[in-house]
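As structure tokens, one chain now follows by itself in the form predicted on its own.
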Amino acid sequence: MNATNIKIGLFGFGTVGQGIYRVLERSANAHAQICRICVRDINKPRDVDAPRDIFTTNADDILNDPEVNLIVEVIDKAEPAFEIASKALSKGIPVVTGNKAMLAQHLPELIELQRKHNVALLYDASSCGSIPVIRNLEEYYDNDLLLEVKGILNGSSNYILSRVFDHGESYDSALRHAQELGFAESDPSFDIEGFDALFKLVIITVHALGVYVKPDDVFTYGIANIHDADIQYAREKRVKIKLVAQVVKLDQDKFTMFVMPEFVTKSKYIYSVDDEYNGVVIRGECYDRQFMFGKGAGSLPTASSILSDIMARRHDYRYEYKKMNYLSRPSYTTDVTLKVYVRFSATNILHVINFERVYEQYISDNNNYVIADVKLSELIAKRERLNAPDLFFANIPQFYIDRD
């Protein structure tokens, strides 16, 4: 690619595309400009004024025109976002994207393109926004040396049970807070309910081990259920309750994941990571643990991040997948046991989930907990009945902790 040429073709102009064409705007050195803009609506109102002549809403219009010589894509929704990255990988013109459920759900496709016809595909920006994870899990932790990779990918959650611990806050109210913020969206279930974290995980785990696992195969719990009592809990016992994702190494041969409300102690690094920031912990064989941390939404340190690839792409940078070419890579497990809190009233969850042990129980008028083993294979096959809003799942770390 021509260093001082790069030609963009953008599709979407939300919050995070209007953060893209001010960095530009502030970036010198990127010898980057976009020409072409395509959204669904011309005439919507908008924060930054770009000239109305390189607007369209005809995708084809920005896909065949020779001109552009990278794609952009930061829409909000995965299917389009495929069309358009599929279309352009094959027509042989690089892409740039932030689409985290496009890439979870699609990730084996895009990778096959990629090699079909020697073009990259970039996407720093999809997984902790401005924390650059997967450019350091492709070049740094290249070696199957890596152990964990866990962490608060979500920072809408975050922000939400920031407030709650930190400001004493009450969940509705913080919830409420996110929302007049940005922070989360007026329908918060993406963010709440775990998934932004699970397909955040699911493209980590392509780059820190080599292995895709379909996002319906991974069990996913979020925090749409914490009530007061869950809340009183982790205070009494000094923790706080984090949304936490982690993909973790059993052994040479098998690894395990999951996104689920973690009771993280004062000693985790995790700990500290409040309100809308990300962190994220790479742990391995002979570096102990390792972390990073920065801000994981918004618009501007997600721009910065696509501002990255963007640059990346002036040097012909692309994701090389080796871990993929290992001879011997890990297998996804779920036959793993976990131990849990879990709060109930109404459901009798002993009649409902096959817990190996139970270390504690609790029953009281209005709220009830017990604290047990359970396998993580017993909560996928019963994940449907652990919606019932009276049930609140915590996990309770046990993985390496002799090594912390």
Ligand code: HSE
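Take the two forms, superpose them, and find the largest set of C-alpha atoms that agree within 1.5 Å; that set is the rigid core. Residue numbers count along the first chain shown, from 1. These numbers were taken from a predicted model, which means no experiment stands behind them. What changes on going to the form predicted in complex with ligand HSE:
- After superposition on the rigid core, displacement of the C-alpha of Gly168 between these two forms amounts to 2 Å or more.
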Contents of the next structure:
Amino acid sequence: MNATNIKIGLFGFGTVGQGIYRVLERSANAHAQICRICVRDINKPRDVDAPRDIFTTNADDILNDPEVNLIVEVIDKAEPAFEIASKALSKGIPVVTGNKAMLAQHLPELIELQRKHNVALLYDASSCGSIPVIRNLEEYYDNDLLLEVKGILNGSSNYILSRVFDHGESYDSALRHAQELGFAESDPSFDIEGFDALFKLVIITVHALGVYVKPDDVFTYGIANIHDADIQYAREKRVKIKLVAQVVKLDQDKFTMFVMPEFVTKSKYIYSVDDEYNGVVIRGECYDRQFMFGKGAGSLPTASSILSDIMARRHDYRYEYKKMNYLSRPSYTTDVTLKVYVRFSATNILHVINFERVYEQYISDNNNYVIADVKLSELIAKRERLNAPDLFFANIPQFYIDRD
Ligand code: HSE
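Structure of the form predicted in complex with ligand HSE, given the form predicted on its own:
Zooming out: every chain and molecule, the one shown earlier first.
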């Protein structure tokens, strides 16, 4: 790419697309200009005034424009985004994207397209907004010492939990605010049911351990069913409930991963990660723990990460996926025991789940709870039944040395 002349074809002009427009206005050193913008509806009212003649509703106007030498894709649907990215990469046009759903579902094909057409796809904005998680995992942690990446990867659910825990706001009102502030997905069930965090975890795992795991194979449980009784329980135990995504090496050959609400004690870094902020703890042999913290959602924070990828293209940067070619890579297992809190009422969870060991049971007129050990594979096998609205699960971390 001509280092002084980046001509961007932008797909999507919503919260993030408009943020990119604003961020580029402040960044003379990017030497980058948005030439064309593809949207579904040109006449939709928007906060940012871009020249009307650069808008189109036809993707091919951009993909066939010989002037465009970088595609930036920030639409909110996975399949149309995959079509755009595949076409661009097949034509040898590099792509910058923030589309975690597309990446999590199609990374193997997208990696193959990059290799086949010798072209770059960059996506640091897809995971944790403004925090440079992907590039650091790809470049700095390129060794066998890495043991775990764990954190708060979804800004909206963290915002909701913070508002409910610390400000006594109702769940519904906090969710509405997360939507108004531009943190939530257009379908917020992705945020509160844990799928947004799952998609980010799948992408992170590719760059952390060099292994792609299909989203469907990962246990994912969100905060949608949290109830006053759970908040009350957590307060009594002096812990916070956070939605935590984690990929953890169990030994040199095996790792596990899952997304679940977790009881977080005050001594943990992520205890103080509130509102729409994200926090990622990276644990490894020799260096113990490192912590990355920053805004994980919102227009300008996400756009700042897209800008960083645009700038990286000025130096022809691309991911090499080195870890995917290592001779030995750990393999994914769900044969691991978790200690969980389960609150239940109508559904007798003890008849649904085969717990390995029950530590505590509390039965009352309204809510019951149990603290017990359960295999992750058992949670996956029963996952359809665990979405019953009268159930809430939280992980009680315990299966590795817990010192942060
Ligand atoms: N809905 C996402 C979140 C946006 O709340 O984290 C950033 O990926």
